[in-house]
Structures are given as C-alpha cells and as structure tokens.
Amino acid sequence: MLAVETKNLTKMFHKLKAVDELNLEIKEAEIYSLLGPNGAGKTTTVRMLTGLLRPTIGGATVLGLDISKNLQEIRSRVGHLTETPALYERLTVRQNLDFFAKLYKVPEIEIKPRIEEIVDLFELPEKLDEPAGTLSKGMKQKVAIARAMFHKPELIFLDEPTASLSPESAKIVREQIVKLAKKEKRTFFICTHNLFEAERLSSRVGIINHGRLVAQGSPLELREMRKDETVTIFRFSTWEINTKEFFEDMKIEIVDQNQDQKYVSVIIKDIEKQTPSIINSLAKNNFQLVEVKHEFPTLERIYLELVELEGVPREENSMEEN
C-alpha cells in the first residue's frame, strides 16, 4: 500500500491554478521531500491531503483512504506540522501536549509516559512547565514537532521542520526523522526550501513549480540527469607547465585549475569511455597523476535549473475556490 497517492490532483483559486494535475506515489516508511519556491503549490498540496482544502479536480488517497470520504480517519492517523505552528501560549508545554493528546484520543494511561518520552527525545525537560508563550521561536518549533509526532502517526507532514532551529536542534530533529522512518516504519512528507537537508534526509525528492511536478527521484537519480555536466578533477603530485595545453589539445573544456593545489577540473561528455583514455594519455606523457574524482551537479544546481526563479513568485493562499 502507498502512503500517499495523488491522481491529477488540482486546485484552483479563481483563475489561478495553484496545483496542476499533480501525480505522486509515496511509499510507506519513505522520507519524501517536496521542493519548490514560494507559491509553487507545496503547502496547498498538503492542505488538500490533510483535508484543509478540497481539490477542484482529481483526488488522492492517504494511507489507502480516499481524502473525499475518510477525512476523520485520515486525520487520526497522520501528524501535521504547519509552516507557522500555533501553540496555546498561556498553557505550559506539558499542558499543550496533554491537550493535543486528548484531541487525538490517546488513552489517558499513555499520556504521561509519552510526554516524558517525547520531551527527552527533543530535549525539552527544562521547558516542560513553562508557558509556551515565553519560549523562543526555535523552542516553539521543537514543541510543535513533538506535538505532531505525539500520537505516533503513521504518516507525518512537516512544513519546514527545522526552520528557526539551531544547528544542534536541527540535528536532533533530523536524527529522529531517520530513526522513526527506519525503526518504526513511519512515513514523512516534508515541504522545504532547504536543499542540503532534503538531499541528506530524503529517499526521494520531488521538485514542483507553478503547481506542476517537474522532476522526481532520489537525489542521486536527479544528479545523474545532468551527467553531461559532471566535473572531473585530475590531481597531480607535481605541476607540469604544459598541463593546461594537454587538455586543450584533447579539446576538453577546463572549468577550473590551480597550480598551487596541483589540480585541473574539466567537463567530460562521456565519463566511462573518455576517462580511461585520458588517464592513459597522461601516463604516456609522464604526468604524475595521484587522484581522479567525479563530482556530479549538486541538487541545488539542478533545482535552480529546473525552477523558474524570475519575476515575483505566486503566493500560496487559502482563498475560496471557484
């Protein structure tokens, strides 16, 4: 069974098509990241999947349940961290967690030990009895993530989960996401602008722009889409005067070179066929080669190529549909 499946999922706000025939298949226990600029349709997609908005066209299933028929059961089995998580600021952290536990019908006998467990996971014990309104922005984010995971949902939607967190706190959150996905088979659907984080965390990523899915795959698969842009670095033990001329004579494009660090970076169109030939030629010409390394284009580079960043981005909103 797929954790999430969408079929031509579309959302119109008057004449604006915020999500445009989106087709996703997200596996159980997968960490899936949806990337895109502001207004691309990420938040609108999650709002439809969690029942906060109705699709204009198309449909979806979450945990095998139709979003048009089984919203109550879906909501009981998923967790959701919104982009601007709200806490009851006059209530303490403990009271906030207790309140949401009861909303999700967590058995009374399980609430206290679960609070103790989750505050330890997110390093919150010192703040447990402080009003939520007195917490820093980063600490509120941690409490909101803890709340989203409190009832042990099978599927967790996280919108910018590490926004406002310190590097140390962000590391804790990432570790918990990986642990829950691997050991407890929980599924994560993450909306983020953090490309570095998406590349480290995700088994697959989707790139959305103007409501349409423009690319999807594992970070490695997406990088391999641009194999023809892979940079190959040749590093030498000594620097020969004619190093540059050697590559130019072979009509190989040089993108960088450094005499002090003794390397040349080039673009090779066919790595598997050309690299052995180049190495043999270097050896015949008495170049003292010590390292050859291929660097695929980064996810950031691919993302920027695929997404149109010119002009004013559309703003996602919750306007009434036509």
Ligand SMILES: Nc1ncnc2c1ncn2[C@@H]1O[C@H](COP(=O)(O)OP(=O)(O)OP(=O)(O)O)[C@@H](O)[C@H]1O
The other form holds:
Amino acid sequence: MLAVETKNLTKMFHKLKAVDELNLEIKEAEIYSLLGPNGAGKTTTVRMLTGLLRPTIGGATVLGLDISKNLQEIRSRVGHLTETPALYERLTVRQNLDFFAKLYKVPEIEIKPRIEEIVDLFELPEKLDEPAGTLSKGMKQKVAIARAMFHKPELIFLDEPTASLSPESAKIVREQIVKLAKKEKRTFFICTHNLFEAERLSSRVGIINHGRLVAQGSPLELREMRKDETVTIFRFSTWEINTKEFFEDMKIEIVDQNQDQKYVSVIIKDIEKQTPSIINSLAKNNFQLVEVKHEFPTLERIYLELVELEGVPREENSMEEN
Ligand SMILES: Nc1ncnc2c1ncn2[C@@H]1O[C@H](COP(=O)(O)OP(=O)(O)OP(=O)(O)O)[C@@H](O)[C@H]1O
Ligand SMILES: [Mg+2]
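Form predicted on its own done, so how does the form predicted together with this ligand look?
Below is the entire complex, every chain and molecule, led by the chain shown above.
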C-alpha cells in the first residue's frame, strides 16, 4: 500500500491554480521531501491531504483511505505539523500535550509516560511545567513537533519543521525522523526549503513549482541529472602563475580559481578518460598537486536550475474555480 497517492490533485483559489494536477506516490516508511519556491503549492497540497482544504479537481488516498470519504479516520491516523502551529499559550507544555492526547483518544494510562518520553526526546524537560507562551520560538516549534508525533501516527506531515530551529535542535529533530522511519516504519511527508537537509534526510524528493511537479527522485538521482556538470577541483601545495594558462591550453573550462587557497575548479567532459592525463601533464610541468576531487552538482544547483526553467507565467494556466 502507498502511504499517499494523489491523482490529478488540483486546488484553485479563484483564478489561481495553487496546485495543478499533482500526481504523487509516497511509499510506506519513506521520508519524502516536497521542495519548491514560496507560493509553489506545498502547504496547499498538505492541507488537502489532511482534510483542511477540499480539492477543486482530482483526489487522493492517504493510508489507503479516500480523502473525500474517510477524513475522520485519516485524521486519527496521521500527524500534522502545520506551517504556523499554535499552542495554547496559557497552558503549560504538559497541559498542551495532555489536551492534544485526549483529543486524539490516547488511553489515559499512556499519556503521562508518553509526555515524559517525548519531551525527553526533544530535550524540553525543564520547560514541561512552564506556560507555553513563555517559551522561545524554537522551543514552541519543538513542542509542536512533539505534539504532531504524540499519538504515534503512521504518517506524519511536517510543514517546514526545522525552519525556526537552531542547528542542534534541527539535528535532534532530523535524528528522530530517521529513527522513527527506520525502526517503526513511519512515513514522513516534509515540506522544506532546506535543501541541505532534504538531501541528507530524504529517500526521495519532489520539486514543485506553480503547483506542478517538475522533478522527482532520490537526491542522488536528481544530482545525477547534471552529471556532466561535475566540477573537478585541483589543489596545489604551491601556486604557479601559469596555472590558468595550463588548463586553457588543454581546452578545459575553469569555473573558479583561488590563488590564496591554491586551487582551481574545472569542468572535465570525460572525467574517467581525461583526469589521469591531466594529472600526468601537471606532474610533467612541475605543478605541485596535492588533491584532486570530483564534486557532483549539489541538489541546490539542480533545484535552482529546474525552478528557473519552469518559470511559466501562472496566468497562462489559470482557469475559473467551479
Ligand atoms: N486560502 C488561500 N486563499 C487564496 N490563495 C491562497 C490561499 N492559500 C494559499 N494561497 C495561494 O496559493 C499559492 C500556494 O500557496 P502555498 O501556501 O501552498 O505555497 P507554499 O509552497 O507552501 O509556499 P511557502 O514556501 O511560502 O510556504 C500561493 O500563491 C498562495 O498565495
Ligand atoms: Mg508553505
């Protein structure tokens, strides 16, 4: 069974097509990240999948259940960290979690130990009995994440979970996500702008722009789309003034050079064939080479390229809301 399957999922806000015939398949126990520029339709997609918005056209199943028929059951089995989560500011962290637990019908006997457990996981124990309103922004976010995971849902939607978190808090959250996906086979659907995080965390990413899916695959698969743009870095122990000329003479494109740090970055057309001969030639010409490194294009580079390529004016694709 797929954790999420959307079929031509579309949402119109008057003339604006916020989500445009989206077809996604998210597998169980997968960590899937949806990437896209501001206004691309990520939050709208998640809001449809969790029943906060009704699709204009198309549909979806969540945990095998139809979003147009089984919302009640879907809601009880998924977790959702919304884009701007709100806590009851006057209630303590414990009371917030307790309230949520009762709403989700977590058995009374399990609530207290679960609060201790989850608060420990996110390193919040000293704040447990403080009013939520007195917590910092990042701490509130961690409580909201803990709340979304509290009832141990099979599928968890996280809309920009680490956006307001410090690096160490973001790391804790990432570790919990990976652990839950691996050990407990829970599925994560994450909306994020953090490409570095998406690359390290996700089994697959989808990139949307103007509500449409423009690319999908594992981070490595996406980076391999531009394998030909792999940059090779040559680093030297001493810098020779004719370094630039050497590469130019070999008809190799230089993308960057740094005299202080003694390196050049170049694009080599056929890495396997050409690299050894370049190294040989450098040695013959008395260049003091200390390191050769090949770097695939980053996910960020692929993302920016795809998003810029797909910059079709939205009006062309608009249609009236029915
Ligand atoms: N309730 C609404 N009414 C009208 N338009 C809306 C509504 N919600 C979202 N939109 C519009 O739909 C488009 C998609 O918005 P959405 O919030 O899904 O984007 P997003 O990808 O989550 O962006 P961000 O990265 O900024 O969070 C935007 O143009 C937005 O202005
Ligand atoms: Mg959003």
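Between two forms, the rigid core is defined as the largest C-alpha subset superposing within 1.5 Å. Predicted model only: the values in this text are computed from it and were never measured. Numbering follows the first chain given and starts at 1.
Engineer: Does residue 27 move appreciably between these two forms, meaning a CA displacement of 2 Å or more on the superposed rigid core?
Structural biologist: No, shifts by less than 2 Å.
Engineer: So, superposing on the core, is the move of residue 277 at the CA at least 2 angstroms between these two forms?
Structural biologist: Yes; that C-alpha moves by at least 2 Å between these two forms.
Engineer: Superpose the two forms on their rigid core, then report whether the C-alpha of residue 48 is displaced by 2 angstroms or more between these two forms.
Structural biologist: Not so; residue 48 is displaced by less than 2 Å.
Engineer: Would you look up how far the C-alpha of residue 253 moves between these two forms when the rigid core is overlaid, in angstrom?
Structural biologist: Comparing between these two forms after core fitting, residue 253 shifts 2.7 Å at its C-alpha.
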